[in-house]
Each structure stands twice: as structure tokens, then as C-alpha cells.
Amino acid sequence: MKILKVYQVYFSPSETTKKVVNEIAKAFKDYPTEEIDLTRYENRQNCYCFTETDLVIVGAPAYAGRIPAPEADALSRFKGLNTPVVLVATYGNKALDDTMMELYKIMTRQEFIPVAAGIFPCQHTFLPELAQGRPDEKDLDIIQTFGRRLRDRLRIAVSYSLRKLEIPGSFPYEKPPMGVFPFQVETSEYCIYCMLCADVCPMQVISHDNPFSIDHTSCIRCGSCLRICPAQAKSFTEGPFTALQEILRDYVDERQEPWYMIC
């Protein structure tokens, strides 16, 4: 299989999915590479076309067991031509559910050929103690090994001889599409009007004129604005958010391990 260029594609408000995709791509450092960050609103409005000599490494985080709706929409405008694709799903150590299956269905529908798949636990957005610090050194070693084995496999592979991947998940999907969470982003009086929250918001739902003005119906609760706020003026609605955190604490002591498969 002749690869001439490698694309790193991801939706990663917390930058952990980006980190995993980037680590896999390090094995292909001798190839021309390009990153397509679908976290950025403007990038999600574009159409992208790929050929059989491109390799696309696409990463998606699990949002309530499915691909984030904005990423799913963006990937529907990707067009392959028997293009090899590496499917990467990340999750917060609780449950992947149908995330990988949905990623597989979207990419094969767009005429990509899955040549490998990997599932990697990452620190949870809503509870930092859940998979805290992951991907950690052990994870990164596995991710890098995955990348090297994939590179070596593709050098000798013929596309039509690739065996089918065993993709986890259900189809029809058991999980409904990502819905609205029972909490919202709130802004306190400590806000300094730096507007960093509006700049970083992947959904562009925070007004650039008034950081207190947020379109909660379109907000996906990714936490980008909370992480970037220098005044710590952003937070999730305390009661409902605390209740969710208590549910997640049941999974803190159970370490999930990475999984990958190469055709």
C-alpha cells in the first residue's frame, strides 16, 4: 500500500484525543503530514477529499457513548477514494458504547477503508480523578507501539487483502445521539472580559461581546471555556453537575486498558 501523505484528524476540546492521534502519527514522521482540527468551527464547515495514497488517522472522543454531533456532521463532508483510515476512539474510562461503531459507519460510508482501530482511555472531562493523567506513560508506550506496527504493516499490505476489523459497539446504535446535559455553563462576577472563552468555544455559542451570553441549546458541555478561563469564572451548574460526578466516582478505581487491532 503506497502512502504519500498522512492526515491527523480529530475533535478534541480537552486535547487528549489530539494527543493520542499525534502520538500514532509520530510513527509516520518520514511522510508529509497535515492536521485537520475539527474542534475549530471554521474547519468543520469545509469539505475534504482524499485519495488512495493518503492515510487518514481520525480520532473521536466518546460523548455519552456516541461521537460528538459536531464531529459526526463534519466527517459526513469527508470524501475518500478507497482511502485507508485509522479509527481512534477515546473515552473517560467509563464506557465507549457505540462511539467506535459510529466512527466506522461514517468513514466506510464516505468510501474510506479501515486498516486499523484503537481505543484509548483518557482523563474524563467531568471528573478529573477518573483516568487522571491519562494517557499516561504506559498508555503512550502502547500508542507508539500501535503506530509503529501500523506503519510496518502498511508498507507490505495490499488493500484488497486486508481482513475485516472487529469493531466494538452496536448497530443499530443502542445509545441515542448526544442529547442535552442537565447542567449549563455559568459565568460568575469574577469574569474579566478577556473573551478567551468565546475564542476557544468549538460551537461558537459564547458571545464575543458579552461572555455571560451563552446559547445553552447548542452548547455541548465540552468544558473548553472552563479550562481556559484565567479567572476561573466559568463553571457548570453545581447541583446537577455534582450529581453526575457522584455517579462517575464509581468508576475511579477501575483502570481500563487500551485496545487496538491492525488488519
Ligand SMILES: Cc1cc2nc3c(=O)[nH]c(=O)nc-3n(C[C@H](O)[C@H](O)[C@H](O)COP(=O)(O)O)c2cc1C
Second form
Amino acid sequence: MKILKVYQVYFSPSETTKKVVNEIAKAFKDYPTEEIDLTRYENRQNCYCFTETDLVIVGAPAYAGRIPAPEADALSRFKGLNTPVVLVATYGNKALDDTMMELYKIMTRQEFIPVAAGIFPCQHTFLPELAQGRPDEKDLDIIQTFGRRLRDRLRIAVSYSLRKLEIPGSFPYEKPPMGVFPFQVETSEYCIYCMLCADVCPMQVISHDNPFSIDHTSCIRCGSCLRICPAQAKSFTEGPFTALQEILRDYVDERQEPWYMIC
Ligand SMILES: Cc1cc2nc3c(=O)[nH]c(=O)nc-3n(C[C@H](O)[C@H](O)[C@H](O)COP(=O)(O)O)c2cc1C
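Could you give the coordinates for the form predicted together with the ligand, as opposed to the form predicted on its own above?
Starting with the chain above, the whole complex follows.
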């Protein structure tokens, strides 16, 4: 089966998932490629259709053991046609739970054929010391090897469902969809009204007229606004957020390793 175009698809507020997907796609640099950044609200409003000569590399971070809801919604509107897909899940070195299973279920329901899957620990959004700096050099080596092996495998593939992928996770899902976190985004008096937070917010829940006005019910706590703010005026509610960071600290010393499988 001949691949004519490679798509890189991801939802990646702190850009580690994007980095992993980009790194895999480097093995396909001789092919025309297109990036679909589902972090951007406007990109999630589009309808995307693919054929069997496309290869889609799709990345999702674990959000409480599931795919971020906005990404799950957007992917559920993708339309494949026996389209080969590479499933990529990232997580903050704590637990992936049902993230990869959910990605697998959504993509197969939309008529994509999983040809490979990879799981990669990446720096945790909520605690930089957790998987700090990952994907690091060692991870990138593994990710590049995955990309090259995948490209070589696809070059000689005549059909795509040769071997079943071992997808970790449970179905029906053990993890419920992500609930509301006990902390929310706060804005301090250091705010300089640059509106970068409103521009970057994947959920468009920060008012462009007033960055103090946030729809906390629809906010997914992705941390994009904290990351972009040049005045460090955004933070998560201190007490409950510090309590979560304390729980996450237990996972700092145990380095989890990447995993991948190619059909
Ligand atoms: C709202 C939220 C929930 C998360 N839940 C988990 C989780 O259940 N398990 C885990 O190991 N990491 C979790 N993480 C960490 C992210 O999966 C990890 O940092 C990932 O690399 C972020 O991807 P990105 O850089 O592409 O945004 C969570 C992060 C956020 C913001």
C-alpha cells in the first residue's frame, strides 16, 4: 500500500505531544506532510477526511487517564477510509490508564486502521520535576528508531491488519471522563492585559476584553495560559494545586520508559 501524504495530528497545550509526533514524522521527510494542531479551537471546528493513501500520526496526552475531551470530540468527527493511523499517547510519568485504549477505540470507529502505537513519558504539566525535560536525548533516540522502523515496515506492507496491536487500558473504560479539578486558574494584579492567555486558550474560555473573566466550568486546566503569560500573572489555586503536586512528587524518582509496537 503506497503512502502519498503524512498528517501529524495532536492536542498539545505544553507541546511535548507535538514534539513526539514531529519526531516520528521526521522519518517521513520525503513525503508531503501537513500538521493539524487540535489545540487550536478553530482547527477543531473543521471536518477532516482521509483516504487509504494517507498516513495519520495522531498524538494525545493523558488527562486523568483519558484523552482530553476536546481532542476526543474532534477526533470523533474525523473520517477515515481504511486509513493507516499511528497512535501516540504521552503521559506525565504517573499513569496512562485508558488514554491509548480511548484513542484506539475512537480511531477504529472512524475507519482508521492502527498500524503502530507508541507510549512516551513526557514532562508533567503540573510538576516540572516529574519526567523533567522529557522527551530527553534517550527518548528521542527511541522515538526516531520507532519512526524509521515504521517507515520501513510500511514500505513493504501489502495490507495493514497483519498483527493485532496490544493496546493497554480497559474497555469499557475504567477511568471516567475527566471531572472538575479542585483548583482553578487565578489572575493576579501583575496582569499586563496583553491577552496572550486569551489567544492561546484551547477552550476559548478567557475573555478577550477582560483576562480576569474566565469560564471555570469549561476550563480543562491544561495550563496553556500559565505557560504563555509573560508577567506570570496566571496560577492555579494554591492550596489544592500544591496538594496535587505533593501526590505527584511520589512519582518523581521512578523513571518510566517508552514503549512502541509496529504491526
Ligand atoms: C489536566 C491534566 C491531566 C493530566 N493527567 C495525567 C494523568 O492522568 N497521568 C499522567 O501520567 N499525566 C497526566 N498529565 C500530564 C500530561 O499527560 C503530560 O504532561 C503530557 O506530556 C502533556 O502533554 P502536552 O505537553 O502535549 O500538553 C495531566 C496533565 C494535565 C494538564
